[in-house]
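In structure tokens, the next block holds one chain alone, the form predicted on its own.
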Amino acid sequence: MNLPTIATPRLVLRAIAMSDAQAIAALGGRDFEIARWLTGCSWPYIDGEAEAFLQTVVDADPLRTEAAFAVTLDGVFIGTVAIEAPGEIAEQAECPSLGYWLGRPFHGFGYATEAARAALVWGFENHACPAIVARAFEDNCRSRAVLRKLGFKPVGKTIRFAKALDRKVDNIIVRLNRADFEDRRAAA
């Protein structure tokens, strides 16, 4: 299954590609203020880490692994949004999970909410699931605010190792039930 290109009012989400490696490294991996909120990023950045990540998701089955979208603004890569197959969050193993990050220059404009909402539509259309879940570091107030805006509600906690911080970090697990998502879409 190939990922579609999804247009929102301001953004275009497209299948992530190997050619995105340099932008991923520059906006995410080499910026500690982004890498610190991601569990899988090393710090300092290790050359080739973006390419290694891309090799795991480009051309992979998005329903069995990860549907990874490049988020673009006027054709410029600004971050990623993904729906991972059920099982990534063990505490809610029956549900797919949402993940995202944007480069710092693109924070504060509502792009994360817009991109995540579009990815959620794709996720609910393509996964027969009762809900989609997400997790955010407990002290990541900005990400938790995005998830609240989208209608996610806290359902638990977990601890994850954050490579960039070289320590375990408390994470809040949140859940968006399909019915609640559909009700919010209908009201909008």
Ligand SMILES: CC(C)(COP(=O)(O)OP(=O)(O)OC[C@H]1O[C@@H](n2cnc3c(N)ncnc32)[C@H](O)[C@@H]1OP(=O)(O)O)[C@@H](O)C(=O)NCCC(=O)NCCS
Given for the second form:
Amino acid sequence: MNLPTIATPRLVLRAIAMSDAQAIAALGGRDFEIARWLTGCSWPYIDGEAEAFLQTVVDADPLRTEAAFAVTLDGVFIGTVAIEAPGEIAEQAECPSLGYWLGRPFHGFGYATEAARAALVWGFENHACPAIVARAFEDNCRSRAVLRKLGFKPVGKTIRFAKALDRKVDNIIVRLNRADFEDRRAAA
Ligand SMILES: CC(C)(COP(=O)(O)OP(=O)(O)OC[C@H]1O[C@@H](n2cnc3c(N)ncnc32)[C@H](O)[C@@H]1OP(=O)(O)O)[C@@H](O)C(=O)NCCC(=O)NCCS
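Having seen the form predicted on its own, could you now give me the structure of the form predicted in complex with the named molecule?
Below is the entire complex, every chain and molecule, led by the chain shown above.
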């Protein structure tokens, strides 16, 4: 299946592409203030890491691997939002999971919440799941604020090794039930 292009009030989400590699490295992998919050990023950035990630998702089945969207603003790549197939968060193995990051110049405008909301609509429409889950470092206040605004509720904790920090980090696991998401959409 191909990912659709999704317009939100201010953004356009489209399928991520190999041609996004340079922007992913520049805005994400090479910026410690981004890489430090993402469990799997190397630090310092290793050349080719963006391409290696893209090879796992571009042309793969988004329902079995990851529905990875490029988040764009006026046609410019500003970050990513993804719905990963069930199983990525073992503690909630029946549920797909949400992940995202934006380049630093684009923080603080509500873009992550807007992009994530659109990705959640796609996720609930395309996965027959009771809920979508997410995981964040316990001290990631900005991401936790995004998740809270979207209606996610804490359901557990886990400890993960963060490559860029080279240490284990306490994480929270949060969950958004389908019915709660639909109620919020209807009320909005
Ligand atoms: C997390 C991230 C995507 C948020 O992007 P964003 O577009 O700035 O997010 P939004 O503007 O939609 O929402 C951010 C919220 O955090 C709040 N916030 C910002 N700094 C905060 C802080 N230090 N403490 C608490 N809340 C904070 C904002 O006030 C806002 O909430 P509000 O709308 O209720 O005021 C972005 O900071 C990022 O890419 N971080 C690095 C990667 C990352 O953490 N990814 C998520 C991994 S789980």
